[in-house]
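A single chain comes next, written as structure tokens; it is the form predicted on its own.
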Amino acid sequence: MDPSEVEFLAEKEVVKIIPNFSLDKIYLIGGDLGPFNPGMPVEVPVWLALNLKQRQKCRIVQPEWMDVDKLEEIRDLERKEETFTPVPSPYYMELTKLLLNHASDNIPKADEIRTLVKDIWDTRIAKLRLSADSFISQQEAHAKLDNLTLMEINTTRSFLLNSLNCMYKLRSNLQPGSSRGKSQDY
């Protein structure tokens, strides 16, 4: 799975919008949306919120977790803890990117939020790299991936898979009685 596919999944997350138009309920395969009344908040998927925002049909309400004070707490906790702490949303990085790129005028302190989320991301990726390095150097066979997001796992997936494949090949060649590791003279 590549980052664009993870971003596609993130677009299914729900956000609040304040529409400036009237429309009855919309019946979609994924569920009913609306009704839409001017000035009345309604929850919709991110993909629809961004579409309506681009057409100037709504204002996007920032998610509760996208607050400078809350993000500072999360960043500080992430820096203190050795393990991965729970994140505010399974798609926090993707949602921040989408909402700040397309609706930064609706989100107060957008630059601070962008910086804080980047700090959280950098801290978590650094932890992930250290964990992967430790995992490989200790020749572990399995790992626990609690509190990681799909994008974070995707970031190290190819590195871990290649490393584990190399470790497997090395182990199978070093096994006693393995005919693979011995050279054969003809």
The other form holds:
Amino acid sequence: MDPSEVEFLAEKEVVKIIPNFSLDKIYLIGGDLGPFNPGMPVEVPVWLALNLKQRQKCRIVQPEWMDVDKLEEIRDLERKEETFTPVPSPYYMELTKLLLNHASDNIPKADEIRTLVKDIWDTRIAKLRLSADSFISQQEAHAKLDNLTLMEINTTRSFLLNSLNCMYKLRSNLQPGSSRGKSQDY
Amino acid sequence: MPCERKPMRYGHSEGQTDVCFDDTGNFIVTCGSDGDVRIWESLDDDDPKSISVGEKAYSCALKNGKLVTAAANNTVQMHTFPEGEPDGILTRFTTNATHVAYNSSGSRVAAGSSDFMVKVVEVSDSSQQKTLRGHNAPVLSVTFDPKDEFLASASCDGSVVVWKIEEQTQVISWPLLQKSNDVTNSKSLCRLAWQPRVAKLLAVPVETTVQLYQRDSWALVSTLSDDLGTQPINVVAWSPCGKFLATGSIGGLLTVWDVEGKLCVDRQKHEKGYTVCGLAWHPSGTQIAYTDTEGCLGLLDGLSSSSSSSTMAIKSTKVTGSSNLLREIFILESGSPAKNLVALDDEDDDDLVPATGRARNRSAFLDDENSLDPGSLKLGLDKLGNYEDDAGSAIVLPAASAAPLHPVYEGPMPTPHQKAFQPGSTPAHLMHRFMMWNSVGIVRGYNDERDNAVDVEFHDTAIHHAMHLTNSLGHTLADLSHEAVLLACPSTDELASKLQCLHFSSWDTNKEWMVDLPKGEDVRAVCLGQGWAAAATSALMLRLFSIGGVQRELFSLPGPVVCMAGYGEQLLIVYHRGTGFDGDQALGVQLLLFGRNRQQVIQGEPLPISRRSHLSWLGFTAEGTPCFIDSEGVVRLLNRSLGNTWTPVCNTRDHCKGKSDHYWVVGVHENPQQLRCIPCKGSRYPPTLPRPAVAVLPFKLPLCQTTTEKGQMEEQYWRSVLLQNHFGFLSSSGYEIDEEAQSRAQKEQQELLMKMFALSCKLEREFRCVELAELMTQNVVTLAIRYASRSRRMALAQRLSELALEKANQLQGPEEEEEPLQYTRRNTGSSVFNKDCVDLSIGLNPFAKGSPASPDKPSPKPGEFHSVSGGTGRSSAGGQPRATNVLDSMTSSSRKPTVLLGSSVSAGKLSKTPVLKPLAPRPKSKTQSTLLNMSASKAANKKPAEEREPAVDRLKPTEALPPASPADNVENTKPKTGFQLWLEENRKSILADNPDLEETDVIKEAMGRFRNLSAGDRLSWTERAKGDEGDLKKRKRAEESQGDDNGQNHSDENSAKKKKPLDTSAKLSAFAFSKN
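Mind pulling up the form predicted in complex with its partner chain next to the form predicted on its own we just looked at?
Complete assembly follows, chain above in first position.
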């Protein structure tokens, strides 16, 4: 799974927009959207919101958690806690990227939000690396990690799996060698 | 000394607060129990700088760029100003400090603490401290002698002590205060103040008075007291010049004294009556900032600093006193809306202000035209006859301390008139404001140093692109419609008041016009409709313009306009009917129609507004129903079906989380039921930035017991009824209506009625059941009958069947209407929803068109019920009352109810059933075939019946709207009666007798003759009609052979349409037997 696929999944999240056109309900396979009344907030999937935004047909209302105060709180908690803390949205990174890239004019303090989300992301990735490191160094068989988002898992998946495979091979090679060494001691 | 009280700002959380100005007077600094110090650039500063100093901040003082605060962590801290950087801790106590004060040069700080100590600390070197011990209770307040020699402190032990700082000894101690054990329990904060500059006097608030002690002699030289102040004074503050003394009391009374003359020069009331606990003069002496225990910050502006001017003013007003007074009372020109609110709130606190006053107080009031003090109003309404004497005594005794009091008016107080406003705009004094926010778009006004501009933005960019206009004329009023933007500005010294219209939808190249109003006439309110613009002016005139700029009608308004709203051809005007009392506004409302039939729908009736509130929004719903909202948040909608009454449909305050939160309404929609508004945290209106988001509130009628199931359903029902009134209005004024939505609404109502019916049935409330059934349409009544019979309530079913018959009769021609004695007419009110209008619209049409002599259902008298029903084909042969038969008929019909229930419960299912379109003419062939099916076999009968039931169901709503339903359709559905049969046969003879009769006259004549027939004859006719109809299946052939004058198709069609009444009677017959 590559990041663009994760991003694709994130585009299914709903976000509020304020359209500047009027349109009746539209009926899609994934569900009904609208009706769109000019000036009235309406919830649509991110893909549609971005599309409308690019055509200057709406203003995007930032998700509730995309707020400097709330993100600062989350960041501080994330830094304080050893384990992963729950994130405001399972696609927080993707949504921030998408919305800030396309609709930064509708989101006050966009730069601060970008920095904060990056901070949170960095903290979490660092934790993930750290726990992977201890997982390997302690030669554990299994580990449990809560509150990880898809994107985060995705960043480490291929590397971790490959390296575990490598390690396994090395160990299985090492095992007879070491036993041989031991036997040589006798 | 007239001063203006600015609206209060929310600054801190609830609790003790303090306020001071910086040395330049550019900033107001407040601290509060939320532990923050806020630096305000002005009262309008929406983003004050906050410095967090601790958990709580009890007191603050500012001098030379150093801010000292007494915080909850037992320290006295210093911060730099205005940066707010921590600058060290000045001193510590064993418990929290209660008050801090600078000396005049700013070199020392005195702090009093709850650990009974007072410390004097050098600002430059905090190690140099002097401790003053001697109080036996927490220290309330401290103040420096401006000459730095003494220090005064007040304590909870009741003493006020003057200390010699150098020697750290008490100079004198007065036991003046009430004792208490803690600052929080103390009645008054007793903030002392030493006269600046001359340092001659020390002001000590003692209970309701201020005592002034002389320096050195420490003698009590005078007492400033005032009968209006009934609550202890909390805080006193000297003006920078040392001539005036401001006091703030527990009840929120702010008084400014001229100390030399011992005159009260001004008096203001806190807008909510909260306790004033911080008071500070602006260094220039023109403003007083104050804070209260609720954390709000207020400002008195426009205080003059020279005493001479104020005494001059007093003298001049003494001469013109009475006329001034009259003007003040009766031409209450008020300030901003917020100020009005202030005045309204004041009325709540009347009890705090005794209605007595002294001459000297009064003279001080007279020049205070802006004052909204209820006290002054009270005094003003003093017996006017006595007034000359009062003024005289005021001159003679300028400073009398106990002059005899004059009788004072104690009755209701007049309320200042609410100022005119544009619904959907924020106050005009804001630099960035919404000039209009409505369903079309937003008009924003900017008026700051950089720019004076108007921004117009449309919700729907398809209407027009956004516009940016420079506002060189200083427009303050705006309205926006799909066609144009209307702007208006008040007159200035040189320029007349102007009306500017940007008619962007114009098809020529000139998109703009402007009109100057006559000199001396100001625009007060503007609005736009479809093809017209209206402006109400200060000359009590309403000027109407076409949208292209042609001047149209002109008429006078009965009173000063408050606001206006336009929609299509409707113009709604609210004006002051008179002067309200005790906080109420006396508003009148006019509703005019400019369409083809110009008329005044509402002719200046009083607008029912909540008590002690003012109008805050006026407009139309998106469907065109007038609607208004008052400052209490109650939304009221015009109920056109109940004689243009106003019904409260929502209270926005119910949805607010906080006490000071409000909803700012931008639009009302009836379908879907939405109140579109902007939630405003801690204010009445939103700021322009960040861009506010619209929220949607539901409607809720304030019916009783809406927590119960019954109450809920009743509320839903009546809300639905009320909010579909607009269909009637729209269709009657020739607009298109959304018939689907209308039928959906009516379906919903009938469902609710059925549910309520079922609920009442369950609760054994049969009378109530009948009452509910009266509101139902006829076919829902049949449903109710089934329900009742299945739940074994035969008495109820019997009554309902009578009701059903009545309803059927009401649907029939007018001849029955004219023979009311034949029936027991239980209820005429039930026809409100569906019947009356049908009857009226039908009129005498059927006869005029010469309806065919088709089988008619007679309207049986209650007494004849059994015999009549016995004759119907559906009941068991011979009408033998056998139990099995009852059961048979019950089971045979048991399939239908379930289907019907299902269809009425789920609107979706119903709408999918293959029925005829409501307004489309019924295709004859189909009806015929259905009918043939029915007559062909009994087994086939059931299915078409099921099919047709909903069809009738859907047909009904359209009948309710006379103009919407084509006449022929209505005619088709109308059942025929015995009279009609008779008429068909006798028409010729009548015509022969009176050949020159009109159709209507023929019918009148016929009716007279029919009445003259014997009862038996009439009955036989009725029987015939009834029998024909009931035994349709059996007698159809016979009927055909009778060879009617009219075509068979026609009669078939008619009987098909009348299938429902037939159905009802058939079912009724079943119940009739079960009764036996």
